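Shown here is one chain on its own, the form predicted on its own, set out as structure tokens.
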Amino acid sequence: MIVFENKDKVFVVTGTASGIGKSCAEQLLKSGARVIGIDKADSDLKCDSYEHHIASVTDENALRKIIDGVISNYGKIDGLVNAAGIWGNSKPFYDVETSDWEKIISVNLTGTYLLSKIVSYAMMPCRKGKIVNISCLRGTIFRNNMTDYASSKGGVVALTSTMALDLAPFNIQVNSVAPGFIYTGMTKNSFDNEEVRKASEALIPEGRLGRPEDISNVVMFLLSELSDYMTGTNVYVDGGYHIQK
């Protein structure tokens, strides 16, 4: 486990009510960091170093208020993890309603952009920082009936690269993590079906579904000093799925 030598590290993590976001928050807390969580739902994380804010990542005013509070209380933000996201509509693109398309893009892509922009302004004066975006293997490897979700996550991959270029002069590294088939609250309805689970596992060279901690382990590396020479990279964490396609 990565433990930060500097015990006053401050991290902002979205999607902390469950799944990958919650796992990232838990690992950061175990490392000795302070974590500010943001989710549209409440969180059961209990720790003196954790504070939870109920807000949507699409609400720019609410996000600004939260980040202003973080800077007022702690004077800095060392890292950001954009883990909040929602699943698509599982329809061919021609059957996706415009309102449904806009909802997926708004949460998965625009939400990542909004909070990253706000946090970047807090990081730039310090001339250091780490931002990790959660993309998805479906942002680069596609299947049918996934146009809204794939487009949003493909946008996250592109956003990560352009953010990395813009923030490099400020010594801020930006990378993304592309999970494969991960068992979370968002996917359990599918993977609790034994036929679906076995079919999915058959596609994965390592032969198993991923766990949230498989993703948060890599996020922790990207938030640490060990990744100081990495930026603009999309890291697949998928049990080898992408290398056989």
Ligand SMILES: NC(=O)c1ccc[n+]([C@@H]2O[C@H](COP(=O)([O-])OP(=O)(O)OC[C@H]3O[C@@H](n4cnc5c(N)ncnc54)[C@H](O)[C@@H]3O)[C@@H](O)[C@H]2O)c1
The other form holds:
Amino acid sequence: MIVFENKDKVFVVTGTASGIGKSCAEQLLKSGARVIGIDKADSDLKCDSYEHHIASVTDENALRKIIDGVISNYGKIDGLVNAAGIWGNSKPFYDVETSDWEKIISVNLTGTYLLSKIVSYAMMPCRKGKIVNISCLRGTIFRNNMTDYASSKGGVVALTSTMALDLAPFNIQVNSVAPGFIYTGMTKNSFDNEEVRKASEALIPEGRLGRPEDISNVVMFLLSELSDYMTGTNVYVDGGYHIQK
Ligand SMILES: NC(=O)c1ccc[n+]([C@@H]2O[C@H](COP(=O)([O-])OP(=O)(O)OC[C@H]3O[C@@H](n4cnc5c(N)ncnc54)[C@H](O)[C@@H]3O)[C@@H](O)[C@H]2O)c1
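Please give the other form, namely the form predicted in complex with this ligand, since only the form predicted on its own has been shown so far.
Now the full complex is given, and it begins with the chain already shown.
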């Protein structure tokens, strides 16, 4: 078993009230890190090294305040995980209301950009840092009725690679993890339907839905020194879904 050691390190994680973000926070806490969680919802994570902030990733002023506080309390940020996100409207693009389109783009793409920008300024003077964005299989592999969500996640894939280029001179590595079908708060309603779950499992070579820790295991690697020569990459963690035709 691989044990990550993150004593004295400080990480900011979004989406920590549920699913993948929560699992990332739990693993980081287990590894001895201090974790600052940001979510629009409250969290049931209870630990002396965990600090929860209720805020939307679309609220630039609130994010700045939180990060200013982290820097004045701890002096640095070792890593950021952008996991907050919402599902799309599941309609053809021509039936999506413009305001609904803007909401998805603003949370999934602009939210990731905003916090990464603010945190980058805190990391650059240290000439060291890790940013991990949670993209999606659907950022690169498509089906119908998902232009809003797929565009937001395709944007995250592009954002990841282009941020990686801008931040490489500062020794800050930026990668994204593209989950497949993971059982979380976002997908519970669909996957609790046995027919939907079985149909989804039949599409996955590994034959099962993913668990939040399948994703956070890879995030832990991307936040560690083991991945220092990896940057700008989108890593599929999908039980093999994307390799099929
Ligand atoms: N579950 C999957 O199958 C799957 C697949 C691919 C990608 N993803 C991505 O993984 C990430 C995590 O999703 P999850 O499956 O754990 O879902 P989830 O719903 O369990 O967790 C998402 C969290 O993000 C928070 N959030 C939503 N909007 C926010 C905002 N504006 N500001 C702050 N917090 C906000 C929610 O409150 C929630 O706690 C998302 O970006 C999602 O798109 C999930």
